[in-house]
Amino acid sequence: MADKTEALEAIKIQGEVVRKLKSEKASKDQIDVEVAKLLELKLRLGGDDGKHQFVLKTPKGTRDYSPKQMAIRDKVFNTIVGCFKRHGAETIDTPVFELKETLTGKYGEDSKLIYDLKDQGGELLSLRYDLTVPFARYLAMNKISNIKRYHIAKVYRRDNPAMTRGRYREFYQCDFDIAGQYDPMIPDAECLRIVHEILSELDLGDFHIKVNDRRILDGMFAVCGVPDDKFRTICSTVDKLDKMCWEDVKKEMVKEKGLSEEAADQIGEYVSMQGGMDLAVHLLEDSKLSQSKQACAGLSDMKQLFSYLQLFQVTDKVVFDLSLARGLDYYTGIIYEAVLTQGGVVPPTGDGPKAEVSVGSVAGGGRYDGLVGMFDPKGRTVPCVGVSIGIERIFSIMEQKVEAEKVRTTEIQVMVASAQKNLLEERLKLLTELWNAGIKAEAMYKKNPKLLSQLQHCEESGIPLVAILGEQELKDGMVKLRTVATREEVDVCRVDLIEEIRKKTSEV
């Protein structure tokens, strides 16, 4: 009793310095640290029984998936995958972690987000960012010179995740690369025809996919008086466009990192600028931004472009938009990002027109020219430009859809079921002929189930047919096929029976 008096009176003092350090705005890291020793001295409390009692949540920012989710999910993968193969890739899989000096000083700002590991074995890993730094890493490792991939797998970020939003810790991305030394611009334009064709596939709503260069930022920036060592720090604070107002970011700009008022005021005319081939033409003619032979090269592949983008029939989407930054550091040439600009999901009261969703971006990429040659011990480059799509985002915009809809968690075809007691044996032997023939088919796990709870499972399953034994069919060798839709049943002969069931489900 003592021993519980004092966990007791340690939850309540170290209570007291978690509610502290939020009052004071503490870091949130020191925070983390101090909820953590809570959340321990809470599971040594353990039960009155003196069992161990689990705290029954999924770590921050991550998240468990339903039956119903995970059917969403899939069919969102599905037409993600049918469109990289579509266009030609081929697929590979890297391991969940890398070595830490792997990841280290790719990402900007950003790098404070990487999941770093306890040393194990003598080596310090970090669990992967996103899948382009490995996907670089495997180039550079196996001597590849090109490629056309696709990557389908999760990656960690220690941000602060915003859950309703789509943004967790935990999170899958699907990435399409082309890797390989080709003409200007080609491969780039393929990148932007694959999420237009995606997004519109998805049927999420209204989107415009916004491009920029690197080099067109980089000179942008030496234009506008930003001195070289602050050109990454500033473009990342340009890249906060999308969440806060120009005046915040001026603010950043000037009262954090130190850039002139002056700079800072030159910047936001441009970044305020958007358009297509033609704002490429007229910022080619600009008295300033002509003067840096970086901005002209950006621009003069931005019309090239956009001449790509007018033949593969997506230039209706796409937005040349000087404050797209994009804050990691490998980019070195075009950037883009798909931004939703109208979710239409009914309101959860049904009244009212349809709300938009804020999602933020739902899909971004670039060329990163020089990231191979950052690992490939002789400095070899392999020219590199892809695209991530944004999987968890644009999922919670399909389950909010969705959600008031019916949605099929398996795909089995027939259920096999009977119209008397004492027929487990034969409910058997037929559901092993249709598992050897290929048919999805399953029975209850009952020995005398009554037929109407078989025909209600499959009402609720969304099961499309019903084959019922009874003891007269054993008899004269039948089965009857029932449509569950429909009700309507038909006598099939056993033999008949899987060519039967493959033409009715053919027609579903």
Second form
Number of protein chains: 2
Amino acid sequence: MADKTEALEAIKIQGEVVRKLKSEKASKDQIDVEVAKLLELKLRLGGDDGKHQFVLKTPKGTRDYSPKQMAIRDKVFNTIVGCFKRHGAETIDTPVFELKETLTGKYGEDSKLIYDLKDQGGELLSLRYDLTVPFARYLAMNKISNIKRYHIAKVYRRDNPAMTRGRYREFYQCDFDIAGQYDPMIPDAECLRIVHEILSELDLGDFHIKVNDRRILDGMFAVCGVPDDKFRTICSTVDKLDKMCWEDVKKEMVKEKGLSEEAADQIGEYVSMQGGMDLAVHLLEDSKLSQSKQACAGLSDMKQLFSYLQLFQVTDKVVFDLSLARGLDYYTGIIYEAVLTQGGVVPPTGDGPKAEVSVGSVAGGGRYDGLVGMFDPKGRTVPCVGVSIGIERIFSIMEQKVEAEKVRTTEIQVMVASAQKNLLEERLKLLTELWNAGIKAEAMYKKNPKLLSQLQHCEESGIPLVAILGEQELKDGMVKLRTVATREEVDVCRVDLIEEIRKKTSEV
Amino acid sequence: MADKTEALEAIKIQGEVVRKLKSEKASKDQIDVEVAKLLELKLRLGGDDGKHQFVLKTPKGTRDYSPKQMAIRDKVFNTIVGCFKRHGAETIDTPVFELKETLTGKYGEDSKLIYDLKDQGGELLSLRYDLTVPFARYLAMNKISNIKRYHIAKVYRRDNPAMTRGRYREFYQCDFDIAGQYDPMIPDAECLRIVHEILSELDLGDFHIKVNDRRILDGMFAVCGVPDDKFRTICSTVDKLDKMCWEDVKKEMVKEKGLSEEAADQIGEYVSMQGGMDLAVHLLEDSKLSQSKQACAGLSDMKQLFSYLQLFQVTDKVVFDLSLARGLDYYTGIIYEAVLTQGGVVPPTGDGPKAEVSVGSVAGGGRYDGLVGMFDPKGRTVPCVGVSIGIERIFSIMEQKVEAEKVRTTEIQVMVASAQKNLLEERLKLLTELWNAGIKAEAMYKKNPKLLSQLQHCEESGIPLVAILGEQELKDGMVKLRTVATREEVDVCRVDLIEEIRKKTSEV
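Next, give the form predicted together with another copy of the chain, keeping in mind that what was shown is the form predicted alone.
And the full complex, kicking off with our chain again.
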């Protein structure tokens, strides 16, 4: 009983939270989140009859996709897959879980976010955390030394969900990778071209793609006097520059990570630099940076990359930006990240001062030449470069864009309707003729539906045509074909109906 | 060290198993399975340098899909989804895991096959076991009272895998369901029409669809004198008639399940009956069966069903078969199952005497009017009928069919090649022109590839056209366009190239 009293109290408090948000005219998203909590509390308490005690919800950080969301999702996927295919990619699929040891030691600190399966006897398994490690495992296992593949699938992270910002525990990744030993920077440039094509085609607003190189970063740290063992941690601080101002980043370097103020200032000068091929040329002559062999290798490749990007006609959007760091450990060469630059389309990813300028990363990737070797029994390496499209954020943007619009969730071309009673059999017969001809058609599952409700259904679900049967039409071997949008009706000979439908649907 | 000795011994024994199978000319599948075991043992022992001790494999009962398998999979899915869309279905998606309690009490004995996630703090979760229970949860949670939806996604069962027979622990389900209160048997008939369309279109060989009704089965058990509490267990014995002969089924009923011999014999008479609408009419007049109200309701609906099936033109393949039982508890009305009847296409599912006739179920479903009510806090029910396409078995058949054939895994239309050295930039420039025009094109990622190796790549991967650049062509503003299949080459003006490619690819 104490439990019940507590539960009732919790419901009361949560109810007040919801009322307060509503009175404050908070955002719909915010209210929805709190209402969901309230419903969960109520459900935990049990239904009216006490029979259904379980919680009717999806697991934390996950969601169902409604037909409307699926229609948007499919549209986005079609655009992206179309681009991948234009570039000659094959696709593969891997299981949703891997042996636990396959994922071990690949994600550093983030390993704590991996979902493990319960030990029910047999192997120890974990849900995949990304698509890159399974891809590397697949290449090593099948001894594949070159492939251009895409993979679109769900991955799992026990992270703190922020669903209104498009951050889930179960979410899609959408990866394109080129594996193989090739002449430098050609596949790398193609990855950037692909990002450019996809973001242009999806029409999400203006964007740019930041490019840097792990070797340039490491060389920069070396010549600025960062001790070797602090490269990674200083790098992850630099990575915060898209959310924090330089002063705060510097403070973290000096105060928290014990870097000398002098080194930090030198880094500060470099990471403020942005440009194109000219910047690479300029830095190759920089008296300090040119002392690092690593940096020079990275800068020469950067120069080469930009020459290919010119041929691929994408330099308008690509910026060589020395502040780009990216978190993942496994990158060995070029890294990149695409950000939308139009404000107000998506909620900002951080609360820092830059939030109103950059609305967040929608694609990212880089070169990782060492990962496959971690799996190969003989340590044989396969150089790889790839890109991951931030599909969940793109879904959020698309959903917001079409929120008010009607999105068709079926592709039905014709509704077979009747004006009078007792024509079910005739409707089903005509329906069968249409199906036989490959036309997308349906009829209401009622013996005697009203004509009005049949027409209403068409308006609601965007069905463009109605084939109407009546006693007279049947006698005359005719069908009345109605165009829903214009309400125009024409009498069509039954034998010509299919052709007429094809003509009209290609017009609509 | 003892471990290592044991491991070496196990490898030796397994090596002999493989050698024996090979000498006996066993099937490739069988050998592959044993070779896989051998490799696993070897990997367990560790690589040569002892550095990579982990096992390079996918979890038990799971597999990767190669590009070729994906190409087949996509083709099958396109056919099936095309059919679902022709019938006006929307699609939804649900998370791969559900709250454990959502799945509790839905699968009877099979619950032990559910994969649980490890308790890492937070909710207790399980991987979905099918798509029907998440669908019912979705309907109840969103208070949806009618929808026609399909859902294609992976489900998980910790079953004993038989991968050569297409039985995996991770496998696709492909479900179409109609939820809503409608006039009887119209949606049910449409489900059968859909099975008919899909199996015809996939061209898997001859098939038939068995139909029965839970109420007819229950009525039959009642009039034959089966005690109420034995309905379910006797039903599951009847379900084995597709794999066992009647004598063995009867023995199980009498010896194991304690049914009287007399009752068993009466059941035996009924379950040997097959027919169409005529059989339903005949049984409505059966002096015994007509005493059961349940049976009569089922038989009247069966009669009605067949009248709609006639209108839908599918009676050629549908058989009213009183021996069809189907395992799942949640069915409440009509049930059906499609089987391929051509021998030799797939390995038989059982070793029983019927194996050479019926090669196994490729689709099944039925009406389940109570499931949504189990989730609704107020017990509000939503009648549902649906069908699940046995997609994994269909994949196996398709894979066997095309084993020898070449299956294209990319859609590249043109390879941009060069006949001389130092033309990388020109190739990339032309490639960009083609991409800009939406043409699927690629070039080799080499500065100076040999013409022969470029042409070979086209032959291997089925690329139909090659656009060849040389010094002379560049000077003249021309491109040599080669048709790979015929080796015919034509010189095309660069400005006409895209049009020419479009023309040629629509011919090919």
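We call the rigid core whatever largest set of C-alpha positions still superposes within 1.5 Å between the two forms. Numbering follows the first chain given and starts at 1. Quantities reported herein were computed from a predicted structural model and do not represent experimental measurements.
Query raised in the report: Under a superposition restricted to the rigid core, does residue 451 display a Cα displacement of 2 angstroms or more between these two forms?
Result: No.
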